[in-house]
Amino acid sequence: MNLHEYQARALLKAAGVPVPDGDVASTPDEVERIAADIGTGVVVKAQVHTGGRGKAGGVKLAADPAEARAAAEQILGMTIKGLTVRKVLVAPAAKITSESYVGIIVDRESQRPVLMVSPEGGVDIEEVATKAPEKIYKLAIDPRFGLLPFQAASLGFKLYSDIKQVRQAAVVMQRLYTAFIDAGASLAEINPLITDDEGTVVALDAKISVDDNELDRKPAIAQLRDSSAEAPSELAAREAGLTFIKLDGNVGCCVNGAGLAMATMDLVKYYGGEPANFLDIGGSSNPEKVVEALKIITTDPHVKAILFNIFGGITRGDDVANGIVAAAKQLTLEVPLVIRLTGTNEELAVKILEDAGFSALTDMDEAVEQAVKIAQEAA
């Protein structure tokens, strides 16, 4: 679950990470009078759940109220990525004489929360990882200790000379980890991590990512969720009990596991297409699943093929087929299927599909092929 910037702000800001004041607003009244409250030079920010709101004209800096409202007028209503902008975040416009990066995500393979600061802040880290890795600082945090205040100060040297920066760096750093184990977070940034024209450090920015495993135990956590500013089909997925992501590509993938959703999409790439989803059924042997991932990938304009592959084993080949039958009847179905399917009562399901007017296949490099050569015909 993502956060909106405005509520990752304030979880920091009540672990006691410095951030500037500010409010969120719906209306264009609402941010003219936050603006008045503030009395200095403002930033509206949209707030939706994508990057690039900059560039997409989302943010947008007002010397006094009557531009914060003009401001707020651009932005609110406006589509971002396919997201509509709601709210905005108001918060004073500071002054930067430094921008850094500090974050923690939970990394896999160290099975540990990983912290990384970066002297390069105010730009993607994905981009300073291609550009210049060598300035991206880790630290693997062993959770039976948290971050200790020498790790803290360590890191902060990474990113300034002055003594004071560092040591102000290092407690944004602790208190952020204190956010990021408190939320349950998946990942906890701040972007940039600034100085000001005084010296001081101060939070600029943030995002919070929650684990969703995490929600049941965080009550107050998951009622932060804003589900207008979710993409519908990741929305529609979710109430669906459907684990899904959409992504760019035209090729449709509706898989059961997560391991073989990902081994399917790795073998769209490896053949020259590009997926348009994640999108894993489960375990369950239920029909209207099916269904309602038809339904789901078929809003998508951008799918020029979609591609079923089952692999029976808890999930029964025959109720994933009757599952496609019944997609069929109910929807109108204006894209190509492609069905890998095998396993658990495999025959049964393709007598099932035979009889409806669809084929099977068996072969999953061959059935991933064939919908990649189907998409990049009809693009």
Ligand code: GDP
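Next up, can you give the form predicted together with the named molecule of this protein, since the form predicted alone came first?
Since only the chain itself is given, any partners or molecules it might have are not part of what comes next.
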């Protein structure tokens, strides 16, 4: 689950990170009023679950309330990376003298939270990561001890030469780590971490993503979910009880069980294809779930073939077959299906599918190879 910037800022502020004040609004009227209350120049910032808002025109400076209103009129309703802006954050504009990057992610390789910092923060951090990775400094944190003061200070020296700023940055890093752990986050980043015109270190942007599996343990964080701001396909999947992650390829995958879904994606890649998604319809699927899954997969225009890979254990093959037939009736399927189905009620499933004009394979390799080929030929 992703948090909005204003929510992440509030968590950082509660942890003691210096963050400018600010208020969230959903109409130009409110923005004008907040800007008048602030009384100085403000920044109006799109609240959507994606980075790159600055480059997309979703972050605007305004000298007075009238300008703030005009900025809000432009930003509210705009689309950034497919997401519609429904809220903006209005905050006093900071005067920036430098922009750094500070972030923590869960790193699989070291199996630890890894703190990353760079003196070259701001809107081009991705470019720094690819073109000058030596300008990004990393430290794997031992969760038994947390981020120790000397470790934070040594990374602070990578950002600043002024000792006061080094100390401030070190404190920010330690508090960011606390916020990261307390939120059950998989990512917590500040980009940019600025120095302002008085030389003070301030967090100007905040991003926190929380592992959905943490939410039962963190009810206060779970409450921060803003369904209206989620990607429509991921929201539809969650409401249907499906585990779905959109990817960039063209082979739509509909699989029962997370392990088999992973194996299927590996095999798609092995045969030279690219999966369009990860989708686990779950152990005890019913036909409606299959219908929902197909709806979600077919809304992605990049999908050129849909691969069903069903290993019937608790999942009954006939349920899946009925779901496919029902979906084919409800939706106009323009993309070819390749179905691989074995296990519980396999014979019945094959009969249901064949009666409806589909065919089913039992061999996984054969099915994956076929789906990849269809997608490649259509691309």
